[in-house]
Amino acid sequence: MIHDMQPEFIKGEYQEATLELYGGIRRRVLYNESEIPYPDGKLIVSTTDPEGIITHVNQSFVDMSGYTEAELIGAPHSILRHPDMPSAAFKDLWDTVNRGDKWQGFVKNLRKDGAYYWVKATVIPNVRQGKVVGYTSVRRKPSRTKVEESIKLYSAMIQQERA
């Protein structure tokens, strides 16, 4: 289940956006300009079912997202979707993993408190007896150079999406 974000959880001044998520879901998000640095030496790991519903998270995921494990389990992975991420990036992710291939990319994630953090994400289909039964996502600290490149690219992609 995914809910609109609530102002009482947001730190400081914030902006509001409504996102169109996979499956026709609309979500109101509240976000600010606070970046949380990705900690050195940590991996964020999660698994989802074939529809992208979270089935497992590690403690690093809980710590970085600001959500509790109970809030994450059963929620769509898009609970982390930041409005600065172009929809084309997620279309590419889904097209790639639905073919049974590994996807890698740089993602700006939205925390429960409205702040954000960048990750280098790898998503791998979990295949059993020839059928995709879910996905495993492993995120690590991205280089600052790749983050800066992604900011420029994603900004241009969002402008194209809105044109």
Given for the second form:
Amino acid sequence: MIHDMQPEFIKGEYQEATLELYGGIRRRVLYNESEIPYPDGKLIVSTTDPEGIITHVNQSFVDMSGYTEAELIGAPHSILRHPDMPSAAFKDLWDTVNRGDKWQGFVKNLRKDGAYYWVKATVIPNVRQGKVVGYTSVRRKPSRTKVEESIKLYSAMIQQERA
Amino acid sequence: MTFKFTVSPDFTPDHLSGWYIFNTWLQKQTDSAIHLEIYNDFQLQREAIAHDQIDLIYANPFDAAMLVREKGFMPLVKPQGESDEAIIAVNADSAIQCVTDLKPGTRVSYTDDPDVRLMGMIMLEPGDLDVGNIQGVPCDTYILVAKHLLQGDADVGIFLAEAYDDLSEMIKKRLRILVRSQIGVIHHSLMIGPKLKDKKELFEKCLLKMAEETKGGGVLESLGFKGWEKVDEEEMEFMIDLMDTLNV
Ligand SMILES: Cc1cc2nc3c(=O)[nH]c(=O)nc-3n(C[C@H](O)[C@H](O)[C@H](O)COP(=O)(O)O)c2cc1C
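Form predicted on its own done, so how does the form predicted in complex with the partner chain look?
Expanding to the full complex; the earlier chain stays at the top.
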């Protein structure tokens, strides 16, 4: 399940946006300009079923997203979708893993408290006995240069998507 | 028939005799003839695996994918409560305060432990460093990795966390940790090959109660382990997938 974000969880001022998610889901998100640095030395790990519903998260995922494990398990992975991310990035992600390949890219994620964090993510299909049973994403700390490049690229992509 | 057992070449030298003692214990407990073959480096060990000469291996996580997916190995156990972690360290007097201070051309000392080097390189990525723009300083041991930092022949060193922690206080005082990984799910494991498949349950049973067995406790001590923990196939598959994401 995925719910609208609630003002009571947001620290400080915020903006509002409505995301049109896969499957006709609309979600109100609340976000601000506060960036949480990626923790040194850690990997943020999650696994989804073939439809992108979260089935496993590690402690770093819980800590960085601000949600409890119970809120995350069973939710679509778009629970972290930030309005500054272009749809084309996720289309590329899904097209790539559906082909059975690895996807790698930089992602700006939205936390429960409205703040955001950048990651370098690698997503792979989990193949068991020849069948794709889900997907795993492992995130690591991105370099600042790559984040700056992504900010430029994604904002240009979003402008194009809106045009 | 005699089975062949081998240990990932990154074992701590102090534990070499421990592995021979372990092999003797294991042969008695499982009533199997097992020969322990130690290889000096990963390349030689991988050649032996490729030629189907290995039946039991204490494997580096880096080789797990190949062992399971290409050679039909199955996981047995891992050392209780242990995981492989990496440390990025510099000379204590170095001007470098964090990974983002590093520049292309940085001289990085490391050993050929494949999983530690992989984790270490990932921890250097936030500084825009990768295999293409560092200057590698390969070393045979972690003591030498430290020595290069102390002598100023390398700017940063990649250590297995356990090996770093085991350095003498005198050396550690002259080094400084920039990053210590906290990954938790990457670990060595004892794995069994296709020729020993029928004995998998027997091996597992003996290993899981090793800590309580009369002689087992002492043998574990000589390996530096508290005991063994079961690794099921899904846990191994998960680790392999995770290693796979780190390899790009
Ligand atoms: C394993 C896996 C991990 C994912 N991780 C994220 C993530 O961290 N943040 C995110 O916004 N989308 C992530 N996605 C993509 C989402 O499933 C989704 O496609 C995206 O949020 C855009 O939402 P939409 O597809 O509903 O438009 C992940 C997908 C998979 C398969």
